[in-house]
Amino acid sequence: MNFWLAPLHGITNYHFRNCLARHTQGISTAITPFLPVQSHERLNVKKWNDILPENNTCFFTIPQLIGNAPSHFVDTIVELQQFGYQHFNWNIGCPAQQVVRKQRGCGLMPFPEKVEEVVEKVLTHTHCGFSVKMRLGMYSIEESYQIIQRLNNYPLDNIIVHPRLGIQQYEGIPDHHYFHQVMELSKNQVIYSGDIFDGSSYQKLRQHFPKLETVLLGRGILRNIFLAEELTNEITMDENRYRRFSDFYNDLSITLLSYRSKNGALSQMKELWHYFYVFFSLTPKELQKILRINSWQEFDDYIQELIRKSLTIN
C-alpha cells in the first residue's frame, strides 16, 4: 500500500511536510494545499513558496490547483512546469462555503460539463499528468457518477475520492458502499481518502477494498504523526513515540519561529494542536486550556511539560 499525505489548507505547508519527513517514515508522496489558478498576466510566482522545488525535497510533491476557468489552468500549469513539475491535482472536493459559493471545489460537482471542460482543456493544451480530488457529490451521489462517466474518456493519473457529500462536511461516516460503486465505474485508478485514523480503520478498508493501492492520510496523520509507518509495518505503537514526537515538535517550533513572529507561530501551532491533543489522549477541556494560552513562551513551556509527563508515564 502507498500512503500519501493529504492536503489540509493552512496546515500541511512545506514547513510541516519537511519536518514530518525528517522525523517519520511511510509517506511516499505529498499533495500540496491548493493553489488558485490565474490567467498568465495575474500569476504571482512570489506567492508560490509552498511549491518551490527547493522547499520540497523530502517527498514526491504534487501541486494541487483550485479554480474553474479552463484557460487559467493551462496558464498556471505551463508556468509551474518551468519549476519541473509534471503532475498536478485539481481540487473539486473542498466543501468550505467560501470555496463552494464561488463554484470552486465541491461547488463544481453539480456541473459535470464544466469539470470535463477543464480536464479536456488541460490534457489537450499541456503535456502533464493530471488528477482530480473529489467527493461523492455536493448534494447527490449522482453527481459523482456523472463526473466519473465523463472522466472515463480521459487518461488521468488517478481520481482521489473522499466518500462523503459536500453538504456533510466531515460529519457522519465515509460511505464505503458508494465508494465501491465509483471504483467499479471508473476506468482511471481510484485512490481513497477519508477517516483512516488507526490500524482498525485501515484494516477494515483493506478488507472492503483488497485491490486498493493508495490511501491518503490527512487528519489521521495529524492526530498521530507516526500513523503511516505504523500501518506500513503493521505495528500499533513505537515505545519511543513520545521522545520522537518531542524531537518533531522542537524541530517544527524552531522552523515556525524562523519565518514567522511568535504570535504567527503560536497561531499555526494552535491549529495543529486541534489534532495533536488526540496523540496525548487529552480531553476537550484540556485542549481548551492549551488553546486559551496567548503567549508563545507560556504555550511552549506548557507543551514541554506535557511531553515530559508523557515520557515519564510511558
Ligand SMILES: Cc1cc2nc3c(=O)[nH]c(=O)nc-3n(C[C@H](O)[C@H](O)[C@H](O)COP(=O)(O)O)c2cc1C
The other form holds:
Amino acid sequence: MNFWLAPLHGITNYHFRNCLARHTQGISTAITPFLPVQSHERLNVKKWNDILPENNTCFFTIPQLIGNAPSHFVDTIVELQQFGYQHFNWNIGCPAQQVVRKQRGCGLMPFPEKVEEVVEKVLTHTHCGFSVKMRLGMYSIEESYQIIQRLNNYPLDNIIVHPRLGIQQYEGIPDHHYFHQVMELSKNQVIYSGDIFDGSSYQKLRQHFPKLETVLLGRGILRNIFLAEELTNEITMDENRYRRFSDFYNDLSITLLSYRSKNGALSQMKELWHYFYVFFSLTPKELQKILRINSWQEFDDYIQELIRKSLTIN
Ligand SMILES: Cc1cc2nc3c(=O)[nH]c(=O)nc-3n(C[C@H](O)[C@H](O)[C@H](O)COP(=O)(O)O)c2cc1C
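Given the form predicted alone above, what does the protein look like in the form predicted in complex with the named molecule?
All chains and molecules follow, beginning with the one already shown.
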C-alpha cells in the first residue's frame, strides 16, 4: 500500500511536511493544500512558497490547484512546469461555503460539463499528469457518477475520492458502498481518502477494497504522526513513540518560531493540537485547557510537562 499525505489547508504546509518527513517514515507523496489558479497576467508563482522546489525536497510533491476557468489552469500549470512539476491535482471536493459559493471545489460537482471542460483543456494544452480530488457529490451521489463517466474518456493520473457528500462536511461515516460503486465505474485509478485513523479502520478498508493501491492519510496522521509507519509495519505502536514525538515537537516549534512571531506560532501550534491531543489520550476538556493558554512560553512549558509525564508512564 502507498500512503500519501492528504492536503489540509492551513495545516499541512511545507514546514509541517518537512518536519513530518524528518521524524517519521511511511509517507511517499504529499499533495499540497490548494492554490488558486490564475490567468497568466495575474500569476506570481514565486510567491507560492509552499510549492517552491527548494522547500519540497522530502516527499514527492503534487501541487493542488483550485478554480474553474479552463484557461487559468493552463496558464498556472505551464508556469509551474518551469519549476519542474509534472503532476497536478485539482480540488473539486472542498465543501467550505466561501469556496462552493464561487462554484469552486465541491461547488463544481453538480456541473459535470464544467469539470470535463477543465480536464479536456488541461490535457490538450499541457503535457502534464493530471488528477482530481473529489467527494461523492455536493448534494447527491449522482454527481460523482456523472463526473466519473465523463472522466473515463481521459487518461488521468488518478481520481481521489473522499466518500462523503459536500453537505455532510465531516459528519457521518465515509460511505464504502458508494466508494465501491465509484471504483467499479471508473476507468482511471481510484485512491481513497477518509477517516483512516488507526489499524482497525485501515484493516476494514483493506478487507472491503483489497485492490486499493493508495490511501491518503489526513486527520489520522495528525492524531498520530507515526500512523503511516505503524500501518506499513503492522505494529500497534512504537515503544519510543513519545521520545520521537518530543523530537518532532521540538523541531516543529523551532521551525514555527523561525518564520512567525510567538503569537503566530502559538496559534499555528494550537491548530495542530486539535489533533495531537489524541496521541496523548487527553479528554476534550483537557484540550480546552491547553487551548486557553495565551503565551507561547506557558504553552510550551505545559506541553513539555505533558511529554515528560508520558515518557515516564510509558
Ligand atoms: C482542516 C482541513 C483542511 C483541508 N484542506 C484540504 C485541501 O486544501 N484540499 C483538499 O483536497 N482537501 C482538503 N481537506 C480534506 C482532506 O484532504 C481529506 O480528504 C479529508 O479530511 C478526509 O480524510 P481524513 O479523514 O484522512 O482527514 C481538508 C480537510 C480538513 C479537515
